[in-house]
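Only one chain is shown below, in structure tokens, and it's the form predicted on its own.
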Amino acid sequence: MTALPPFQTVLDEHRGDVYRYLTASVGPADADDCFQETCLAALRAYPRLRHADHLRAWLFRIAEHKAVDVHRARMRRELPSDELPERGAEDPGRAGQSGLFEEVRLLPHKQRAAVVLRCVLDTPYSELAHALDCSEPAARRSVHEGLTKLREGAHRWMTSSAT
């Protein structure tokens, strides 16, 4: 059991990965707010931690809960409409990626978290299991199922755009 480092040290060490995870999970428009909520929740909970094991996974678990909150809020505020929303110009640095990120964001939350943590942040399965609060085989299964859905979506997209 390792003693807890200062909270700022933990945040400085993992801030980039947590922010990238949230950007992939909730999108760039909501990532800043979600990151702030994650940091505040972590800061409030930090004094109650008893050891420094798995701090990165602990932060990812908090970030995943905040991402789920964002997705739930989106579901409550979106209303059906007969009109298509206007789309702004796509960021040139993200050209070709928006479809993939949107597909990732549409995955069920556990699969989304598993795919982003494993494939974007190269999180080991043992840490992924801790972040998702499940067994390592269940974490592997979530990654597999998420990637399978993404492949199916890519196949549908390619088939429909070819016609």
The other form holds:
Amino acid sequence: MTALPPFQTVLDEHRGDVYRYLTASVGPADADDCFQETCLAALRAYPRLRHADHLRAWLFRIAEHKAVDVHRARMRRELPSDELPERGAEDPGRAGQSGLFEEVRLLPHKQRAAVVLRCVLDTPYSELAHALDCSEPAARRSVHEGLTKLREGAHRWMTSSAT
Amino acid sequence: MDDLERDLKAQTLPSEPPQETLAGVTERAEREGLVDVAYATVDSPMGELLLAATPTGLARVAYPVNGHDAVLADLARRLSPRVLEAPARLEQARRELDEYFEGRRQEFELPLDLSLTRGFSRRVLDATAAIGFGEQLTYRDVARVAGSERAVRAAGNALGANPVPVVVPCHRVLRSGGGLGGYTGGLENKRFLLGLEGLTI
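Switch over from the form predicted on its own to the form predicted together with the partner chain, please.
Zooming out: every chain and molecule, the one shown earlier first.
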């Protein structure tokens, strides 16, 4: 059994990936707060870990919980309103580069997480399974389903803008 | 890989969280009492020192030759894995060490946490902590004060494993004939510290 490394080492090694994951998953406006919440939750739980395996996947799992929190809070904010949410209005200035991620953020949570981890961060399927807390075939399915939904969305968008 | 997958890979994302976001993590962790071991690296005439403190006090001073990464891994194993670079907690230690190296301080006042040592080793360190600036004892002396005059070798080992050199001044312990003996930070540094206190060997 490997001993737990100093938390700072874990953070230094993976903070870039965790931050990218959150930026893609919740958008740049909420990424910083979400990143801090992730680090604090990880630090709280860290001494209770029984081994030092899959620390990156463990961090992604915590980050995903925090990302879901952000999405739920947004839904609560949007519910009372009759107006349609204004897509693309949340991050002015960065809208151009994040257009595709806005589509990704509309996916069901598990598919969103799977697509970001696999297609954006190149996470191996074995690690993806740990991060999503499911089997490897289930992780592959989530990626596939997410990508299929994104393709359908892109197709719809292209045909509707062509008319 | 199709266009969609290529597009996903091509999206620009920040490579690192901003400095203030990281600083916020440290600050909030400290405030919530989640940092069991805070550490900082500070410059000194003997190279970069690693300082680490628990909420109780300074627990570790390490020389470059000790290997800072190895020391942090050891602290994670022996004290707690909640080890974070949080320099604010080491501010008093840094200041007092600076003053000592500049010749403006002869005694340290900062709180210590000697929980890394126990038993005879701990008593050897207590005896050593009482040696004043510019004074010296022999290994036999500290062994005696620690309660076992014959345990000279054990006293030497305890001093070699001193977790807080400089602050607990193990450099003030010499061999009976006046020889330097050993030093956790290398003999060069022992000589430097004794020189700082007016003794040339």
